[in-house]
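The chain below stands alone, shown as structure tokens; this is the form predicted on its own.
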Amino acid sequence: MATTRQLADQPEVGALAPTSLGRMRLGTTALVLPASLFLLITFVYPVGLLLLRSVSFPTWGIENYATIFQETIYLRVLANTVVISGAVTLITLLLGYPYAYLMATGSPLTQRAMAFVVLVPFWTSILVRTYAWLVLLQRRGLVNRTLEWSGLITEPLDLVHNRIGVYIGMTQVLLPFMVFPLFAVMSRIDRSHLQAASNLGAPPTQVFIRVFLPLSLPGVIAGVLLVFILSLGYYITPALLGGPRDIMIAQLIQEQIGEFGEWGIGAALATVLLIGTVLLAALLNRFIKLDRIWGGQT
């Protein structure tokens, strides 16, 4: 029988030697290092340079930020960006929720067909889709001609180079980003909860409002957050379909840097947009716990 001293001298079963642990850590570092370098070169360095220019061009200081919050034009553009992004988010939610509901409650064939319809626009670039809307929505375009032929209008409507065109174009592009988070959550809702509510005498409307809708709220929040954040930085669609009063912050950044060479103001505007987006995500995470939402828990 082995003595206590002999047992103590033997290595524990499953224990790793220091050399093995070192090799594992070295291997993990070697795997992570390429991705870290890629992010450092393509994201951290450009963003850091942008932040630096916002306080160093043309002179060191916070004059660029003071100008943004003192000049009416910059505040108006910031307000436009928030209003347009919020309206597009609301429109995509109103359109995407019933669409995702039909997908989640339909047959597998219906789900595949509806998913295909939503995914088709991804096969075409945003620029091409925006130009297509420009052709369709112009005064002599297909939409106005159809409305005139049906007798709904007597004169062509102004659907482009205004806020309406921006809403239509951005909604069409961003709708999939609302539909798929909603569908991911709705498809995982336990149907036994709905059946239990029906068996207890609740009508279909009450089953939806008091059972299905609360369980689908994580998908609503995820889709709203995703669409709103993507809307904040939009450039091509409002530039082509919007008018002078519909300028968003991305257009203003391009104008300041590309046309006037005002790197300081452009960098400060981009920094304000970045900080606003991060604060929004942090605020939602503080009260809603985004890690649970992205995990798809219901």
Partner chain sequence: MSSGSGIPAAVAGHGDLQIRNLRKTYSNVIAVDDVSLTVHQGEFLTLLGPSGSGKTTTLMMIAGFVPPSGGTIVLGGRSLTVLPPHKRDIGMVFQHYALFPHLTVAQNIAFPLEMRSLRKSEVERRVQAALDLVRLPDFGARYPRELSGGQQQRIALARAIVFEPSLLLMDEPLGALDKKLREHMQLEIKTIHHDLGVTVIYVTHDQEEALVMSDRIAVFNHGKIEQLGSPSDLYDRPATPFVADFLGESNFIPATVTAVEMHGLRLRYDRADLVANVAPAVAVGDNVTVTVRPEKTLILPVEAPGSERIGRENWICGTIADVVYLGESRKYLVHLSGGVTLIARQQATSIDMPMLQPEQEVVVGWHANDCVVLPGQSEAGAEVTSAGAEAREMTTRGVA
Second form
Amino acid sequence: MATTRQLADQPEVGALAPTSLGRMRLGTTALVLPASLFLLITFVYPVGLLLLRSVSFPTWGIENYATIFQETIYLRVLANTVVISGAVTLITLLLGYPYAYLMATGSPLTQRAMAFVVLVPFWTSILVRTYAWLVLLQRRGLVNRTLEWSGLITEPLDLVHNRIGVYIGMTQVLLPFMVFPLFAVMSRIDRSHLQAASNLGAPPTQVFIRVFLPLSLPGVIAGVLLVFILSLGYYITPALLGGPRDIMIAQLIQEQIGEFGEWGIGAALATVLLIGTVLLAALLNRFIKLDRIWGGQT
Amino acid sequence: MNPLGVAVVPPEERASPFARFDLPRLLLVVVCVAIGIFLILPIFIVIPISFSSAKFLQFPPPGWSLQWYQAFFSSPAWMNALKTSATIAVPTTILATLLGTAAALAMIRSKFPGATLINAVIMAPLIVPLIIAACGIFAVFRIWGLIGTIGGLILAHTALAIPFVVVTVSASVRTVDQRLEQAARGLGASPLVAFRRITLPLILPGVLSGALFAFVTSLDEVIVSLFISTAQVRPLAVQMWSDVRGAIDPTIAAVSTLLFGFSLGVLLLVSLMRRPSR
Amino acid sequence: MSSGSGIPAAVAGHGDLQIRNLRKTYSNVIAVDDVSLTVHQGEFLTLLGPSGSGKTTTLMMIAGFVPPSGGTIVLGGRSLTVLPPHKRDIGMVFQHYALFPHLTVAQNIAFPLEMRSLRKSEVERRVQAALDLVRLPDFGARYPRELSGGQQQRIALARAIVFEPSLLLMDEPLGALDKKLREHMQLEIKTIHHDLGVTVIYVTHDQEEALVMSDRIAVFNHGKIEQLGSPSDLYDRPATPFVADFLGESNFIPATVTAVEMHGLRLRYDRADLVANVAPAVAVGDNVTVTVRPEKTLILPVEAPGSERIGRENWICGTIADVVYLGESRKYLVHLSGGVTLIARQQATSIDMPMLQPEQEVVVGWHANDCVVLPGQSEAGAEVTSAGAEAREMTTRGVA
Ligand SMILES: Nc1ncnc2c1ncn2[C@@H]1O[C@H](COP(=O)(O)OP(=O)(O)O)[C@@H](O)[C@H]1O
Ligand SMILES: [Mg+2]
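Hand over the structure of the form predicted together with the partner chain; the form predicted on its own is what we had up.
Every component of the complex follows; first up is the chain already shown.
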């Protein structure tokens, strides 16, 4: 008898019952309110207001959308954004996959060291990193000087203020976001599956292609989506390392609103960017819980 | 012998004769070392430059001096920016940690209607591109008269930092067995005492890393700050932004070195705090 | 059931697996300690032992996933030690099946055939034959997650035998199944073994399973083989207290040798004189352990007429401490006068057979043929007993 009563008092059973534990439960729920209200006022409302301006500024209507989807300068930036994001995603995948693979299959010490290497840039100010690239990649920079000294080139290469600079800078910034989900999935692949394949006669390359690769696919999809999403809205790196022909949508929004006061066009561009981002993020959320990516860095 | 000696043979066995002539794996290691170098070595370049004796950016430095650190610490603009950043980052950290920790406790510990929606609101700053946030906040803060104010910057930074606190703290709340607190309640502790004596000490490492995350977010934030700061109220990151864009003066290398050292310290601290909970 | 030890020497040889002085040490643990073993072609051999005794490690060394620290493994005259796993041609059923989650059942079974570049039609034919063999002919299109545990087990078996390996390894293949299904699968595996004539090395920590299925059993303890023999060898003539206790239940009675005779021993425990029809290498005055199975004992009230005692040479007096009702039998815990507790099990031959009560004075008797004398007297005996009990308990938990 006593046991049954104790069970009934468990919060799982009487979650919202007017017992003292039930009250505590309500109290716990209320704790979410301050942060939610704060973000509603300082974040959600401002973003909402901005989006509204895409149809209300300078007058009500959808001219702003008509403009950005008709004029070549806007279309070119939209295309740029997709192309650059796609390329950066591909590069980070090509680099991130072997990196995550070694990390997932290495000894605990290797794993720690490799995680640290990925985390250093993750925690370092993006301005510091971008500045470092500027120093390295400029015409009289370390990379060009080394190449000239080694005799590989006679004229310094243009490595910055162009597409190359954008790819290099963004790859370094976004590589951690490819490695984290890949590693998370790869490290959970059961070794007995690989042993089974090998036992059944698969040589190492076949074990990789037919078993490891398909089993790591959820990580690939998550990493690709995450990096692509983050690239779409990137501002600092392309702004500092790119040239006039590498303008991405974020720079265009900044220019329209910050410099020309074209709130309508800027807001319409922002809406397009946000819709793309949210759709992809919803897709991503099906593969890997978003908070796990940021929560699981070590 | 094979790159999958790797996966098929357990890691403890890697050093065995089986793995000795493992050419593909050796290649893999070489590739990964190269990637590692690509990831961190460029950052280290700022260190020798910051100690250069040259009058402008030059590599390798012709000699060594502390002139750029002197320039940094004696420049009113930089010092002002540093002070502004500190004035913003400290309240931001406190506010974001309090709000974020409370929200994380509620989100993990109880189920409530509309949880998905609230979760979306709280995680929004992670998903919404910063440029969109910046424009929106700029628009609203102009109406509210918060442009160029310390208060405005604190509010904006707190909004951006809350989700980082929430994810970090959530991760550690998940690891704490809720029955511990219930046991304490059964032994006569009030809800508050039970929380303070049992749960809080257990999630403290998570809360502290969340706080560090919030601090670093505020310190490094550029885009929103660019929109809502002014020449008078200008945080460090914005000062750096204009210098990186403009003339390349090694003072910024000194600032970068200081910030990089700070980041490394934070990273070490965070990984030390994570260890016991793993 | 054929007796493995009865395989004629002339047949043995070309398909045998020979393990010599196999060792595996991890930095601070000796997982497998100098194991030598010959598995005959077509034999069903079980590695039996408590958890952590080195069974899996031995199996993994045969399959090639764990490089040995020393020793050799030869299969059909070919040394395996230098061959990578994928060239060994050994079938294996993994502990948790390791079915590829991204492939259908048919694709799983086809995998080893495709690795061997068989023609497509041949692959299809063999996959279907394997599915028929494990009696899941219509399951080819499903994914492993859509199968029950027992079905996954069968598919894992089908995948392991479809390429007709000469040796099949199974690591606790039934560990995850419930008791009924286990017993059913035991028979099915036996049938398949019989039909295919494949050599099987089977790992389990469940002694009943080992007794039911095996031609021979190798009992593992702390990385070593304690005893190797047919189920009846091990059960009736255990060589060590560990084996006596691990296979079935056993009583251990410390005794002193009083006389060594032609066909047996005379011994003394407390005030009782005992005889055993075995002749291990012991001398008068040695301390030994007499082991006797609970079901080989007869328990009678002290006041029972002497006629009922006829035919059993050994009798010891004691007091019943506890009675456990087990349905088809009853188990009595008897405190002997010398301080040892003995377990006696009686079949309930008829419903009205009188049940003895706790505190009752009784005598427990057994045939001289039914006990085994092990050299040495053990504090260790007690320790081994508890280890065995633990292992049994784990077996039970494994089933639940
Ligand atoms: N990779 C390993 N590293 C260290 N010790 C191990 C490893 N694998 C097994 N062992 C140890 O070797 C012993 C035998 O293990 P195992 O062969 O798995 O036993 P069983 O299969 O009989 O339960 C155990 O003590 C186990 O802890
Ligand atoms: Mg095992």
